[in-house]
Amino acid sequence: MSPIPLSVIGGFLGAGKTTLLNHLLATAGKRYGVLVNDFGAINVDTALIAARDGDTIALTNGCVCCAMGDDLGAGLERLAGRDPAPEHVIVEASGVSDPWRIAQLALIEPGFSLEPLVVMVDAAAFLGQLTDRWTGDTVARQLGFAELVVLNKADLAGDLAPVRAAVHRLRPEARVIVAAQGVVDPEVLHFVPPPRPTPSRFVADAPAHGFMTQVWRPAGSLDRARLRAALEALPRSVLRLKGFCRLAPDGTSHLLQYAAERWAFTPQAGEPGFVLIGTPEMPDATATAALFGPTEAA
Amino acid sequence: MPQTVRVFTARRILTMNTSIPVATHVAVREGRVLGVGGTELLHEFGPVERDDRYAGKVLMPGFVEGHGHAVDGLVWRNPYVGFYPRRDPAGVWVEGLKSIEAVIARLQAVERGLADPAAAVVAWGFDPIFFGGRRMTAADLDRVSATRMVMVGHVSGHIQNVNTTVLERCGFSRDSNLDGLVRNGDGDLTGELQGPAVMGRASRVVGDAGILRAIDAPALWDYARIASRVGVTTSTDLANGLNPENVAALQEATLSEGFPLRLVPAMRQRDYGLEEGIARITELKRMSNPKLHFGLVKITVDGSIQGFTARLRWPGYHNGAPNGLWYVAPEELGAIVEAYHRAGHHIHLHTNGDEASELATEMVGRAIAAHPRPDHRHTLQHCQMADAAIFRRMASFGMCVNLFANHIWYWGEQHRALTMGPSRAQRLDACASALAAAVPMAIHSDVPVTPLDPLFTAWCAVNRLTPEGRVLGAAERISVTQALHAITMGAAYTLKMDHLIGSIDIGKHADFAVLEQDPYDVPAGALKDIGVAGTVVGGVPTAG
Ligand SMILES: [Zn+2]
């Protein structure tokens, strides 16, 4: 069974998570699941919901919403456990709480795959936060290690320049879109397409959302060390790194994600084969296959 | 036909009453006190029972735990390995472990114990701070077994040690560079486990939960024999979600016959939606009994500053760790606290660091100024660090104090050295600047994060001493009378009691504690050391 893919939207009170996902809920074209946190701001179309129960809210278009409770890995265990499980996971922060920190949950969760961490902004209040003396430093830890940013209600800031800029000082790796009322196209939850197999080590891909990707697929077994040094030495302009192999001496499969420079391994079954996502900056492929080290060429 | 009049002699009474504050004979009927004096109670209302089983005894007002936790009564179910020695329910000392050798030898003893070859061992209490710095390792926890799962809660609830087996059932590798996972030089993982969301992973894994299961009626009734050993009449369960379930647990003890204790449960905000939350604390009052009082909501605002989550102004963490979180935005907060003071409920509100009681007081300062009540009485629990000019803020909202003088003993010394330093620590736990800016204060144990004995809180808040001997803020000190005070009658004003207990005076509870001395007799050092041979709730002895 291939993971989950769970996108976490992060962003202060106000910014939009809970409009946002009204809106994706409403029209969705896969079975979503939701955790969220303020459950009563859910609002769907009664004609919408098939069942309610508690907590839970099931949708007749096959989506699922519930109540985030107090262990978000428990909520995740719940939703991975329904039948049929959901496509696509997402999961709302809440408006005080560092996102990272549940986006890094994922990366140890069994079963799912960590696709961008989206932070939305609320860009008419946005300047006017920071500098808040309760709430500067959380707003802008919040957006410390967003990979997408969504500068919401964009029709209502006037001049958003000043907006890009102060979002650039804090994440300059952080691709940057702009919304109105919450409405983005739900490609934005996802980096890329699943990895194809290709003929070389690293193939540069098409940019998504101003991303950059590279493809590597590693023929044999990879030595733990020596790929534990590559990831240490990745530079932050690689914001992601993830995909299957299989690790020497046995050469058991396991799932690897990387983020943020944190990452974990999970023994899990799959095709052989890693994208790398960054931003234009992030090194060219042979740079990155110089990093790797040799391997076998498929 | 009224009941029998019992009148209760005793060597010396303290009532906390200020018109009659001594006495030696307390009369009783109908579980209330019908009278406080000498020997002319004897004759004054008719035949009395004379009742001289605490004739040598001190009789003081049964103490008020204005900040504890009934869970205290539910961990005894895992083996305790904490520093400290510990009474458990049954009244036996629990002694305290010195070296992590000592933890491991604990352990391996249960583990013996254990039938079931797939049964975890899980024990709850642990505190490192005095070995040195040696931390405990999952080779230390392996000793235990290397085939059950083994897991080790921190005391101060924010820190877990596992052994190798828990590890590798997580998932939890070398390989796993997670915030939480703590390496060694080598970057190998220690076993030491820092957070919610990799400490959540380990418990659902163990598939012990520790202290978030339910509390069940058995468990109040731990609970309230250990209240009963220390004296304590009335403790507080801040917070409980008040769920159907809980709500059923709580009436099935305090109904049952002999309970010996008052439960002032407080409803979990984050738990409800603001409508439905104050839907539900309405309906609660309804649902009271003598022994069990509904009507408190706490709110959570801040985390601990011990664990570098709670909220502090400038200059912020004295070894520089980051500012710590909100648990709620400080917008939501004023719309929170508006919307139950607006509805005439009462509100405690956890705030650890000073920015967390800056913001509570300003947000309840507004509450009152759109919507003026007279005695609210809304709290703030802990408030640590506040200094005088908060406390003068809160005086003039009419707002009330639970200071957590117990942290000053146990986490004293390390608040000097990494959490506010030396200068700020002085005031940690303020409770003479409360006390001169005129605040209605408790002060309290949060057990179970520190033990439940209000004399050992009030000795804290006297004497202001670190186990390193150590005086933190001298000038923070207060008096044994103060003191006293705030464990009846300061701490019963926050739960809006005082008319109730808290004090020995005619038509309250004849809720009393029986204590072996009079705290006046004994050096203020000694305090703590004073033994209490039980209480009497209702006008009935309970076992001490
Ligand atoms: Zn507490």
The other form holds:
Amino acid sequence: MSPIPLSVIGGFLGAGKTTLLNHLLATAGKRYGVLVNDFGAINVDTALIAARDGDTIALTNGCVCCAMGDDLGAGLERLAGRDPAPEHVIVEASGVSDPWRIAQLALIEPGFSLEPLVVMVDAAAFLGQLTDRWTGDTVARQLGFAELVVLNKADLAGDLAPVRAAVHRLRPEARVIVAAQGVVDPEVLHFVPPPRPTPSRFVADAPAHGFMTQVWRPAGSLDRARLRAALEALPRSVLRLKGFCRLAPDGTSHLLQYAAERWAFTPQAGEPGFVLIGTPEMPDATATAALFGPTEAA
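Can you return the structure of this protein in the form predicted on its own rather than the form predicted in complex with its partner chain?
Here we give the lone chain, stripped of any partners or molecules.
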């Protein structure tokens, strides 16, 4: 049986990995199998959902989304064992991980062939992230083995020439394309990649990124204007906020995504609660509580 093509999509917090996945799933011309860390943030159009069972969502177009869990190999085996099996598997790396680590594991997994390693870049925030003392090393490391770099959010960026130059300096071998709102032609994900290092089953642990996390669980509905004011007051040390809340006056559930000092609300059902990710300079739980309310440290 022919191996299943497998793509790994990496990129820093808020670069648009999940937005790209949503686009691919909504416009799928093949059966995708998707493994994600942040299962709850997949904003799949409810009209596409055929069934939901625990950590798996089956779509009407034959695609399926699964939570990755702690064992990538087990997740891939679970997808390959579906009937019918996916025609293409996509693994979304977490926003602070090294996607090449995941790609190496995928390279040695029987039954799969690794497609070009994709790294998403927030074109509007990238240069600042690259020079930041807390995020620079992580952002640069994620590009170290990139084979396709997607300059996403180009509609929010100004001159892309400095961004292209910085990417080329870090990874001259990579192809670079420009995108807005994660809209990418699936065909650009397929090409013969440059020569790769030999993978190893003994993949070294990635360096500790040192980022901090907090969990905030709102009690009851939130006032939209007050929540916007709290988001505007967040310091730059808060890199990412994501989760669900109910907004007054009718208590409708919304998905909130915040990154690079920008945010968006999307009506979507989910258990109320936010995860905040930031640098070691991020305000502690007490200070966060002053903005949002009671906070539970993660």
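We call the rigid core whatever largest set of C-alpha positions still superposes within 1.5 Å between the two forms. Residue numbers count along the first chain shown, from 1. It should be emphasised that the depicted structure is a prediction, and the values quoted were computed from it without experimental measurement.
Comparing between these two forms on the rigid core, is the C-alpha shift at Gly62 2 Å or larger?
No.
Relative to the superposed rigid core, does Phe12 relocate between these two forms - that is, does its Cα move 2 Å or more?
No, its C-alpha moves less than 2 Å.
If we fit on the core, is the Cα of Lys30 displaced 2 Å or more between these two forms?
No, shifts by less than 2 Å.
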